[in-house]
Structure formats: structure tokens, C-alpha cells
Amino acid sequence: MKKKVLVTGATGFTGGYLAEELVKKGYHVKALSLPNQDKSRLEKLGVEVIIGDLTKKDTLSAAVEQVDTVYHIAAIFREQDVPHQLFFDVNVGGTKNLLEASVDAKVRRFVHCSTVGVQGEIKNPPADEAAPYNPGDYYQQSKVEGEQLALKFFKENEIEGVVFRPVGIYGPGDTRFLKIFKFVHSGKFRMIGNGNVLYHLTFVKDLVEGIILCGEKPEAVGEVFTLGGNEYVTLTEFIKLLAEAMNVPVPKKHVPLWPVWVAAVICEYACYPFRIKPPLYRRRLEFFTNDRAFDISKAKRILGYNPKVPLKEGLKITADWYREQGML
């Protein structure tokens, strides 16, 4: 009898990466999906797709019967345009009901997906496990949130739990970084202050083999990691690199930082009474100024986790990628 799986999200970036992977390892794997979401790529791999909503518990037994491990990848996020509300009714109350209904069908294991966000702005990079909550926005906020939930949950009830929090997923099928590559390959990218703030990302197949390792490891139990990628680099080393990978000139234009901070909050204030998206906001600017780079040495110790994609080469296999599709 193969093993049973649960995967959430299934039908997004990284939740088809990982039941596609998870289907090479010869599991059975179920995914939890809305109705109106595109299935046909799990169908076409044989996942065993269940009709549900995180949000409403008694459509979950189904998902979770006869299932060994839960992998919990769905989530939204702050690029999606929804209420703020909905954030902590998904990614807190979901998680909440998804926990309570496997550990009512005698799960096994259950791995949680955080994100390196709960973090927020990074003080002294590199990052590790231990670095305090410090969210920025309601989107970070509900990840707490929810992982807070998850731990205690897991220590209250009979049932293995592990958290994981990736960082910066990238790769072919991914849309939320086509923006910084065609602001690169256009040739309109500016960089806004210094470039000095640090840059870290993942590949998502890399990503999905520290995933499984979570679900599939004795030594994850009760543990949280950091999953990213081998390398973190400067936002101008990063830029370069970008540029590289998509054969284009490197861009060399600077702009302020304050002047363009100082516009940014005038936006938000002149917008947001009259319920208008600014056309620049603070947050946005946060690319340019916070660090980001983490420590996965935890990973590596414990799980074995081993990044294999560098960064030169998985921005050149996205950029190629992205030009398969005509987005370039």
C-alpha cells in the first residue's frame, strides 16, 4: 500500500511542484482544492483531487481520510487583492480547522508552511530559527498567526509537527518575480539607494526536496527551519546576475532613496482616504532597503536539506522559462 498524502495548494507554485514530486516518490497523494481552481495538472499526474475550503471544516474529512502526512503549503498572500480579513480567516482559521480535522482522522504528521516573513525586516543577517517575530504588514502578521498556532497545537495534541519557513521561491511557473525580470530585461530597471541591502532566494525544486525531508525525517519533529537557497547576495550583485541570465546590458542607474520615500508616503496619503492603490507606497520600497538572507544551517544539520540549483543558474533556467511563454 503506497502512503496517503495531503497536499494543500496544490494547484499554486510550489504546492504543484511538491505533489508532483511527491507522485515521483511513489505516494498517493491527495490534494485539497476550491472549486473553481485549474486541476487538470494533477489529474494529468494522478492526484487524487478533494473538493474543499480551509475555511470550512466539514469539507476537510475527506482530504484528510486514510492520510499519513499533511503538507499545508496553501495560504494567502499580501500580492492578492482581498480583504484584509480574509488573510487571518485562511491562513490562521484554515489552518486552525485543517489542524483539527487531521488530528480527528489520526494523522500522522503534519508540516506546516510559515515563511522567512514572519521575520520581517532582518537586524543582523544572516537570519537563523531563533531571530524574533518582528511581521511588517497583516500578511506577516497572519503567518505569526499561524504558526504560533501550529506549535502550540502540536505540543497539545497526539500528532508530529513541523514548521518550515522558506525563503524567496523562484523558478518556471512562478509569476510573482516576472516583474523584476522584465524591469531588468526592458532595460527601465533603477536602483533606489545604495544596492547594499542583501538578497536571498530558492529554487523551488531545491525548495520542495527540504519540504519533503520535513514530512519525511524523525529528526523534524517538533522542529522549525529556514529552507532557502545555498547563497544570498547584494540586491546590485543580484541585479547583475539577473541581467546576465537574460543576456541584457547591466543596469547602472541610481535614484535616492529619501526622495523617492518622501514621494511614496505623499501617494499613500493623497490615495488611500479615496480607497485608490497609490502608484507608490513605502512598502514597496522595502525591495530596496531591507536584508534578506537567512541561515539554513539548522536544515542542513538535521535533515540533510543540500540546495543544489545556484542562483546564476536558476534565474537562467526562470529567465528561459519565462521566454518559453512569450512573458519576455
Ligand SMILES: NC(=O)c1ccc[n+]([C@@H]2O[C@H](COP(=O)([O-])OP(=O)(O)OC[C@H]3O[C@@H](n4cnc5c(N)ncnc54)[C@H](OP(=O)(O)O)[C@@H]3O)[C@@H](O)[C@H]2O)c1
Given for the second form:
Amino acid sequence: MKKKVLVTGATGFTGGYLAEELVKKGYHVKALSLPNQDKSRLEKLGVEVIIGDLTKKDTLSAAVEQVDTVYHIAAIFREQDVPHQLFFDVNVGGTKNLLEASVDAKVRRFVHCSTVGVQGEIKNPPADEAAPYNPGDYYQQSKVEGEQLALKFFKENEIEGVVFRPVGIYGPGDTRFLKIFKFVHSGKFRMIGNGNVLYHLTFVKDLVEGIILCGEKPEAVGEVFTLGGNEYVTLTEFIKLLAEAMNVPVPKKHVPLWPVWVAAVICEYACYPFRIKPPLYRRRLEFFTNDRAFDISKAKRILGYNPKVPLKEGLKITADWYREQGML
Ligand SMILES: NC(=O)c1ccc[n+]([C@@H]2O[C@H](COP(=O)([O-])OP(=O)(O)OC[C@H]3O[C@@H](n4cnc5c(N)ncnc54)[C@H](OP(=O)(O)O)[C@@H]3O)[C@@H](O)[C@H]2O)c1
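Form predicted on its own done, so how does the form predicted together with this ligand look?
So here's everything in the complex, that chain up top.
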């Protein structure tokens, strides 16, 4: 009999890759899916799709029934123009519902997907798992609360628990990073500031291997792991690699940070009375000002995590996919 596992978020980017890899590894994969989603891709893979909604606890018992390991990947993350409360309803309330349903169904292990965003702006890069929580927005705050809830729940209940925090996930299928690819591809990219901040990503297929190690390794229980790529680079180097991956000229133009920052402040104050979203705001500049570099040595040491795809190669694979899809 194949071991049953549940993947939440399997209709999304990371969860889709994870479900596919688990099928390849011989698991019976169940996927929780909201109603009215296209499940044909999952069904073709042989995934058993269970309709449910994390915010409705009574819809979750069929999903966790006879399941050995739950991989909880689903979250509200990319959604724009939805009430902030939805982030907390799904990322905190939904996690609680799934944890409770899992304990009731005697699930053995629960692997919870958090994010390095719970550590927000990094003071001394690279940050390891012990760096303090420092969420910078409501999404990150909801992920802090979801992670803390899961860690507390693991201590107080009969279930093996593991938390992993991915570093920015990219690869074919993702559209979040498309914007930066497009800017560089079109020649419109301008570096704001000196470009010396650090930038770190995770290729989705490497990440999925790490997630499965969190589900399989006995040593993982009770731990929190940062899962990222092998390399982090300066933003200047990153933009150069991106241009090379798309075979376009490397952008050379710089804009000083402070005038853009002042313009952002003015935009924020001008738009506030009219309750409209400013076209430029300070948080938007964080791409150019905040270090994102993380230490993945704990996952390497304890899990045997071994990301294989170099950044240069991953960017090329992703750029080629965007081209094939007509997105670039
Ligand atoms: N992408 C990144 O760079 C990044 C970085 C760090 C951490 N993470 C974390 O990694 C995880 C996956 O990210 P992703 O980029 O793959 O996300 P994604 O593509 O947006 O997928 C999110 C999934 O969650 C599902 N979902 C949302 N609300 C739900 C609900 N109420 N009930 C059941 N399912 C629900 C979505 O279902 P529908 O398809 O039906 O909408 C979708 O399948 C998330 O936990 C995210 O916080 C992502």
C-alpha cells in the first residue's frame, strides 16, 4: 500500500511541483483544492483531489483521512486587492483548522510552510533560523502568527512537526518574478542606489527536494529550516546574470536613491487623503535597499539538503519558459 500524503496549495506554484514530485516518489498524493479550480493537471498526474477550504474546518476531515504526512503549502500570498483580514483568516485560522483536523485524524507528521519574510529586513546578513522575527507587512505578520501557532501546537499535541522557511521561489510556472525579468528584457531597468544589497532566491525544484526531506527525515522533527539556493549575490550581479540569461545588454544606468525616496514620501502623503494606492511608495524601494541573504547550513547539515541548480542556470530555465509562454 502506498503511503498517503496531503499537499495543500497543490493548485498553486510550489504545491504543484511538490505534488508532482511526491507522485514520482511513489506516494499516494491527496491535494486539497478550493472549489471551482482547474484540477485537470493534478488529476492527470494521478493526484486524488479533495475539495475543501482551509477556512472551513468541516471541509478538511476528508483531506486528512488516512494521511501519514501533511505538507501545508497553501497560503494567501500573491493576492492583491483582497481584504488584509483574509491573510490572517487563511494563513493563521486556516493553519489552525488544518492542524486540529490532522491531530483528530492521527496524522503522523505535519510539515508547515512559512517564509524567510517572517524575519523581514535582515540586519546582519546572512540570517540563520535564529535571527529574530521582524515582519514588515501584513502578509509577513500573518506568516509569523501561522508559524508560531504551528510550533506551539507541535509542542502541545501528539504530532511530529517541522517548519521550513523558503527564500524567494522562482522557476517555470512562477509569475511573481516576471516583472523584473520584463524590466531587464525591455531595457527599462534602472538600478536605484548602489546595487550592493544582497539578493537570494530558491529554484523551485531544489526547494521541493528540501520540503520532502522535511517530511521524511526523522532528524527534522521539532526543527525550523531555512531553504534557499546555494548562492546569494549583490543586486548588481543578479541583474547582470538576469540580462545574460535572456541574452540582452546588461543595464548600466543608476539613479541615486535619495531623490526617489523623497518622491516616494511625497506620493504617499499626496495619495493618502484620497485613499488611493500611491504609484511609488517607500516599501516598493525595499527591493533596492534591503539585504536578502540567508544561511542554509542547518538544512544542509541536518536534512542533507543539497540545492543543485546554480542561479545562472535557474534564471536561464525560467527565462526560456517565459519566452515559450509568450510572456517575454
Ligand atoms: N513564492 C515565493 O517566493 C515564496 C517565498 C517564501 C514563502 N512562500 C510560501 O510558499 C507557499 C507557496 O507559495 P506559492 O508562491 O507557491 O503560492 P501560490 O502559487 O499563490 O499558491 C497558494 C495556494 O494556496 C491555495 N489557497 C489559498 N487559499 C486557500 C484556502 N482558503 N483553502 C485552500 N487552499 C487555499 C491556493 O489555491 P487556489 O489555486 O485555488 O487559489 C494556491 O493553491 C506559501 O505558503 C507562501 O507563503 C512563497
